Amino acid sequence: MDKPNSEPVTLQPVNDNGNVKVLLIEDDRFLRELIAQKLEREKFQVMQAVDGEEGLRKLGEQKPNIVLLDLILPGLSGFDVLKKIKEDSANASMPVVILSNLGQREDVERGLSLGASDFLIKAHFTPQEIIVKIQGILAGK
């Protein structure tokens, strides 16, 4: 009779988000804090920026795994930020998810053609659904 395995079994967490850095570029304070709190509860590391210039600066300093990007921002628009991210060879492959109130077909097509991984209309997604989208993109799904 085989001897039972006495080695302890360690279960890996299903969602190991602790090493995932998310850069959230959103000028609406309430929405930014709501999404950031939800991400942090799911153990993501969250960096926040209130405009495009700050977002690009943090992107260069902290190298996030994924960017959540609003389009209507003071100063540089989200489209401009996305274009700059994708033009920089160091960041070109970084996934960027647009999170915007803009939902016209031409806005969605423009965002995707500039290299966004996905385009989410704020009113159509809960913070939990946004997290599921992020996890899917990072897992290559």
Given for the second form:
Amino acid sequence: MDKPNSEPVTLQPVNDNGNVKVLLIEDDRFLRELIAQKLEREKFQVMQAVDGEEGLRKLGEQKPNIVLLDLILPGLSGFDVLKKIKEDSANASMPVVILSNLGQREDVERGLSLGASDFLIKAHFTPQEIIVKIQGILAGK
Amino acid sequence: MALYLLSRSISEPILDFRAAFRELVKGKRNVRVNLGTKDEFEDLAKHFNEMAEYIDKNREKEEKINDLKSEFISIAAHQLRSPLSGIKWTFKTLLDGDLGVMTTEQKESLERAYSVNERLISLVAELLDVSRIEEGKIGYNFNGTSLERAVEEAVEEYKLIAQNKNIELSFFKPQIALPNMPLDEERLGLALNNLLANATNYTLSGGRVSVSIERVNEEAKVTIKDTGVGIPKGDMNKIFSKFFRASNVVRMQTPGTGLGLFIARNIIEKHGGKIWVESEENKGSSFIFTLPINNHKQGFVVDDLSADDLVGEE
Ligand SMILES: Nc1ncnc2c1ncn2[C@@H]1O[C@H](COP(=O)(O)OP(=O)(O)OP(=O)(O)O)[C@@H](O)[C@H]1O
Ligand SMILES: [Mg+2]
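Instead of the form predicted on its own shown above, give the structure for the form predicted in complex with its partner chain, please.
Zooming out: every chain and molecule, the one shown earlier first.
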């Protein structure tokens, strides 16, 4: 959670979200669209993936600045996806925020030990609060 | 001499039976009596063994049902979180005015719906906690922590809530600082939170809540005292059970599920402590818990309690 961000810090004013690419890996269409809309309204560039395979593919092609990752996904689980992202030196420093329905201590600890920047339980955060988290992480906090 | 032999051949099987019954009552599996005496006792042993087998089978069935029950709750709760998040996010989007400006009235009614939905979300979190407690799957992480600071932080979180309800909330430290104690800070925080939520919920405007810590021999004692609605005499021994809410607070139509104290008690007991209540209806309540200053537990401990233990010893 308090892992220092090893990416070169390109400090941007907080409202300049336009250069930030967010990859959203979430299988629930309703939730995915709600978050995507909010992000787009805040001028982020949003990419969406419905499962881990698609997520990893888009990640390789489009190099997002940050990933929002669900854990319970069809096929590859979110934990698997996270492991794969962190194993690949090309994007090991890319911040990944877990956004999940799980949230028991073991899940949180597992996620963080695999290198997630933060672990958010969906129902406990509003879209706005999620965006504030993203901005905080990108600002290197 | 002959008499002695006779009495021994009677008393020995009886002692065997007594031991077997004891084990059976304690909940042991596969308790069987094998005498080989070829008399009435052996016959009795056969019946005993049939009975024990029957009890074993029923216990297994009960355990399976219990496992299924908590598994069901856990799956259901996770399934509930997605739609609840969807509702929350939609309401919030509307309330933020992202989809256009709303009238004050529209906003107010949406805010009510939002807060009901929040209530559901915290119910799901509580249900998950309870099902984990019952599955005995909760791991505890005891680390040297300042109890004082943990309590103070919890009180701090309720300052604003108390202020808004016009309740005076005060905190008294022990005269001599306590040493650090092996506590699971997060879990203890949850227990304190539940107790403070109750004290502020069930105390009317103008009332007082005070939290104090003192040392009593080798224990720390925390008291959360309020001048609230109190607990009816007949309900005092039920409030720590799951889903129980006393008649007076149900009548007041305060929201609540009856899980807060069940969870709090479980957490305190896992720390080797005790929790109890002293209360008088319409006067107020004191929730008191003690924690051993030198907990024998250290580091990470996996909870091995089964559901049966939670029903209460004896
Ligand atoms: N400080 C208090 N003053 C008066 N009654 C209390 C107090 N604390 C608990 N009670 C009684 O004990 C009951 C059980 O409390 P508990 O915290 O377990 O559940 P709850 O507050 O009803 O719901 P929740 O699960 O949301 O906490 C309450 O419903 C209330 O009747
Ligand atoms: Mg409560």
